[in-house]
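Shown next as structure tokens: one chain only, the form predicted alone.
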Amino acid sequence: MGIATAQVCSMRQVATMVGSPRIVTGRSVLHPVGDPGLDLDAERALRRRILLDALKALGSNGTRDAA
């Protein structure tokens, strides 16, 4: 057993190919956990959603596409 991890990325196919057990879809290739084009409140909401998805994935049993 090891430390549970969740990979946040925008290219799910690549994460699947390398065998990531928990994959969380990010926003874009350049900014997977944010969007500099959004206003401050929308940016915070987006980051919060991605973080909560990652925490949910960490609580899963490690199957692919957990969140």
Given for the second form:
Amino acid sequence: MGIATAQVCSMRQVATMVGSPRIVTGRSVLHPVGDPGLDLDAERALRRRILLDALKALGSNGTRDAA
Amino acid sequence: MESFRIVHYLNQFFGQLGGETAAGAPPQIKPGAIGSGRVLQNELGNGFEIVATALCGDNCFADAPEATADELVGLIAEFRPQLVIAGPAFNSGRYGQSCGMLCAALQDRLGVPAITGMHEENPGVDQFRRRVLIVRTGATARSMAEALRSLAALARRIAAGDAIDRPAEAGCFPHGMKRPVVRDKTAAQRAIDMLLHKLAGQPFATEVSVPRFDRVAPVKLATALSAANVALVTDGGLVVKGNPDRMPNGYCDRFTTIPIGGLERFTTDLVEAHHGGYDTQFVNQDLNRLVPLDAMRELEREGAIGHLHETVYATAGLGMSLTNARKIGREIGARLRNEGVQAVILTST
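Could you present the same protein in the form predicted together with the partner chain, rather than the form predicted alone shown above?
Next comes the full complex, this chain leading.
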């Protein structure tokens, strides 16, 4: 039995090309699940939103991008 | 004139020792051709003789590859072959491994050329194509006749003294080596030629081989997310502060682990990002921007996931070879599975 995976990745074309299933777009190569340009609360909300997308993707069959 | 002497190698199944129940059969050798070897003999025709058939069970070989190969080399040497033909193994994993390993051992120890045949998805191809001539075959024994014809054709070329400089042109998997050659046309002219062929729908051969990536079938989550043990993994170079495992910041052949038991969020006194492929200043201000520990703890408390796994696995994905990437992925996967993890969120930079 394998492990279900979701990848948070800003370079989604690369992830697609190498065959990664369930890709969720990250904020930036420099900070995939955060953003130094936002205030702390907004940044935490962003991080939570990306993670919820990733969790949703984990529950999907993985044949299409979830986000 | 004496015939060109060939020894054929077969597993228990093709060697007619039996099916899976005979997979433990020890190395042995019998004079003459057996089973598909008789068809191979016909394909080879006059001037060639399969003087003996070496046999071994797949499991026996897989359990002790080096020792088994050694023993078979000894048995085969007594028949003084000028060429050894192993298999073909088609897409059979253990058989492919045995054929590749035996061919490599024969070439190393006896200096005898040894060839085999496999389907492109046989893991033995990646393992041995650099050292062994492996003829392309179909996936199953249904393509036996064609596979034996290819092996016989290759055997005839080797017997005639052909060094098979370009395996790809002989129907084999390329050795993957490059060497300088002088061409009539410049690279620009050749590129235009290729483009014209492509536009006209005519065949053309690229001069740049692109690595082939796996198509990994997505695994369905076995449990409800609210009951799942979820792990965080990153290729963004997260390490314990001071990098005690001495993880390289690129061209990695390994991974590191970061324990997060009892930890609510990452702080800069505990961890840091060590990666040569992107500007790490923003994640080094707040490592949760790289591996979202704080948000995952929140979701764990809310019951969105069952449990956050207490170890984060990390490597630095910069200039990493496919071989190392596969190796690291397999190792991390095996560890996570043993640790009872059902799902992973991988954050990539």
